[in-house]
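A single chain comes next, written as structure tokens; it is the form predicted on its own.
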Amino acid sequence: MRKILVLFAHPKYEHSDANFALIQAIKDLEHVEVRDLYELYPDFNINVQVEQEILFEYEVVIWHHPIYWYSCPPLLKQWIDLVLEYGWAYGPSGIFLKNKYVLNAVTSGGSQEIYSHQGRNRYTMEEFLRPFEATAYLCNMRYLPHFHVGGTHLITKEELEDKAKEYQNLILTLRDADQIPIPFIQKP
């Protein structure tokens, strides 16, 4: 059974029904830890050593966040900037994340159709998430396809329940499968 770390970053979590439903679906699962970065570090003063030590314990890391201006909220970006430092996460002696799995679980007000070459945003969600993929590659991690809940402003209760169950099933698969059945996008 793999241990999964969900690094959750949402500066207005109390206003997000979608993220609330997703977190509720996984927060009590065995071997799954949800770390709410905005709850832990409201002053943005990230304890790098603590965060690095926690990463040692987990085989799967999930960057769970809403899409903010085509990226992640600022605290998650700061976490990446500080915690994934040279000599620890990458570089000649940066071996501590090697072969760990990582993926983005994201929510957006815009629908899947808006995140397409024909849509208003002109690019796919995969293209917007490329910096995360590049980060994973630099750190010798195995980047998995993202999980996306789009159209959160108009999503029905039933659709949201289905997406929360889908997220829970993804987490259970990542935790319990003998081999991760999802092909990763690139190998380190």
Second form
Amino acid sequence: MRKILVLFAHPKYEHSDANFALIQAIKDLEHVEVRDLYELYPDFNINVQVEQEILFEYEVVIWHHPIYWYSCPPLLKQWIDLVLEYGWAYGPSGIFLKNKYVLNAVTSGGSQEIYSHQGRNRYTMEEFLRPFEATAYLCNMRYLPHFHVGGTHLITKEELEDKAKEYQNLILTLRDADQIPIPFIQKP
Amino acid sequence: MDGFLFNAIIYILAAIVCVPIAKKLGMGSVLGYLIAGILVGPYGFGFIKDETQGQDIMHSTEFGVVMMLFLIGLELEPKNLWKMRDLILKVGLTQVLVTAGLIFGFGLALGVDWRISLAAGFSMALSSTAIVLQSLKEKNQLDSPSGKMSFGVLLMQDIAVIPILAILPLLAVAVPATSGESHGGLLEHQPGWMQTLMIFGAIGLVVFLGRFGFGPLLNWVSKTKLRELFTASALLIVVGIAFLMELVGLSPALGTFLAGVILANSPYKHALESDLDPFKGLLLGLFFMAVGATINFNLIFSDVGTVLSLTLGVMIIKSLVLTGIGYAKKLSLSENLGFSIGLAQVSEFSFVTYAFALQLGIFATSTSDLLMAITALSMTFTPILSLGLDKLILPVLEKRNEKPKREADSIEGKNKVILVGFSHFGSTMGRFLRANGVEATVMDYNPDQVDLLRKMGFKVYFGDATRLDLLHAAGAETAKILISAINSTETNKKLFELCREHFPNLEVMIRAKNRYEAFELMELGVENIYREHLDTSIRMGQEALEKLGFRAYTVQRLAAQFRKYDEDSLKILAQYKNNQSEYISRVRKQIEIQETLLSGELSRKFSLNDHAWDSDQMKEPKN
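Please show me the structure of the same protein in the form predicted in complex with the partner chain, now that we have looked at it in the form predicted on its own.
Below is the whole assembly, all chains and molecules, this chain first.
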């Protein structure tokens, strides 16, 4: 069983039905820890040492956040800036994240369809998430394909329930599978 | 076997035996008291010789109803009264008029004189505030839809008593038959219109006193800080108004209710409530027992059929009217049943109106006796019916339409936060909470301060928060957080210990003057401590550094680190100190803390150890 750390960043969680449903579906699973970053660090003063100690214990990390302006909310970026230190996460002695799995779980107001070369946003979600992929790459992590819930403004209750179930299943697979059956990107 | 003490023992003993049993059986205290009354009454064990004696007790304990109405009035701010206007006017007025009309019609149909029918109709349209509110409170249903509607109806009825009592003199044909019974009213021999006028005059006086008289009196008394004097003043207000009302031949309950509503906005609300509550409870208990004791079983048994059918008839009419209203207001079936059966009895006010009508010569003594028997019986039946409803019918109904119920996260009517101390510190916080839609129940012990703040539109109550009963009155059982913003260490400690002992679920947050006080509070086990100078002093230092050329964001982060370090080190010190001998003097202790903190900081060098967004390390290897 792998231990899974969900780093959840949403500046107005109380207004997000989609993220509420997703978090509800996974928060009580065994070996799954949800860290609500905006609740922990409302002043953006991230406790780097604590965060690093926690990361050390987990094999799978999930950056769970809504997409704002084609990226993550600022606190998650702040987390990446501060916690993934030179000499700890990357660089000469930066080996502490090596071989850990990581992926983005994102929600977006725009539907999944408009994130395509033909769609209004002109790029795919995968392309928008390249900075995260690169971050993981530099840290010798195993970057898994993202999980995406699109069109959250118009999503029906049933669709949302399905998506939450899907998210739960993904997490269970990551937790329980002997070999994670999903292809990933890692620095050779 | 007469004597006051003996009687007192009998009553109290009966109550102590019957009420707990009744409550155990789920019957509610009212029925318990009624049964206790029947048992000690002339037809039970006969401790009380005849109904007259029971009636005497009833008359003297009617004062419990008076007090209850005063307390209910206190709970009802004019603002809330205004919010309920629709409920009161439409629901309440419909109930009173339709019920009175139906009973009047039946009376006429049965060949009763129209004056008697009308007087009886109006009297019987009223339901018992005492019984209904007590039961609703015990079942915790005051805030349910049916509870709110019941309250609206009861309130309209309470208000309706004014016109009813004002109309009754006009019904009197001749000069009142001097039946010997005299209230010593000033107005005994005045013409009807004059009486009506005087009644409105008296009500005006109560409103005037409530507005301008009682506040200053209580303020003046509270400055003596003698609690019993405050209680005495509270009693004086209630007794005084009752006296005035009796003087003009009005229901004292109504006058005190009015005074209560006017005082509902006053800072002394909670203090008055907690001081009068025990009196009310005892007197009401006695009152219910007296009702039980006055049930004239001779009269009932001499004509069981008539009395029972009349009683049931009245109750059925009342329930049907109420059911109709409940249906129109879209109550669910179970709510509606509770609402209509709960209010099916005749009111204790009716005893007053009967007596008044008797005095005015509208009723003959026999009529009055019959009506009283009906009233007392209906009062006994409704709790039994409600019990049956709760135990037998509602479970079936609820099973049938079981809905997924979402748990309510707020207790309506009660605030989640109690804020103690409304000085500069407390008021700033109170304003912040309010700006975010959180109303706090505020308590302060400085009468002048309270007055001033209330003038400025804050909801502040006068009271010493270390009084347990006041904490109860402020809703400490249901509140989530108690915030103490007072700066007296001793009071804070006392308050914390009181809360820990009596309200274990209440989270206590305490303002501490300085780190030494914080230290003492920590030793006591307080978890949420807020040093009043900590944030301001750090913020000031932060801005000083900025003026010296530090970048604002860096300083902001360093300040947060410093603050955390400061709080943490105090916690560590507190743990460490606990193991040492207790004999270190206070001053010595303070110096030691100061020393430890200073030396710790020197070795920490905050800005030197800050490596966030630092690229120096990365540059080095490339050299």
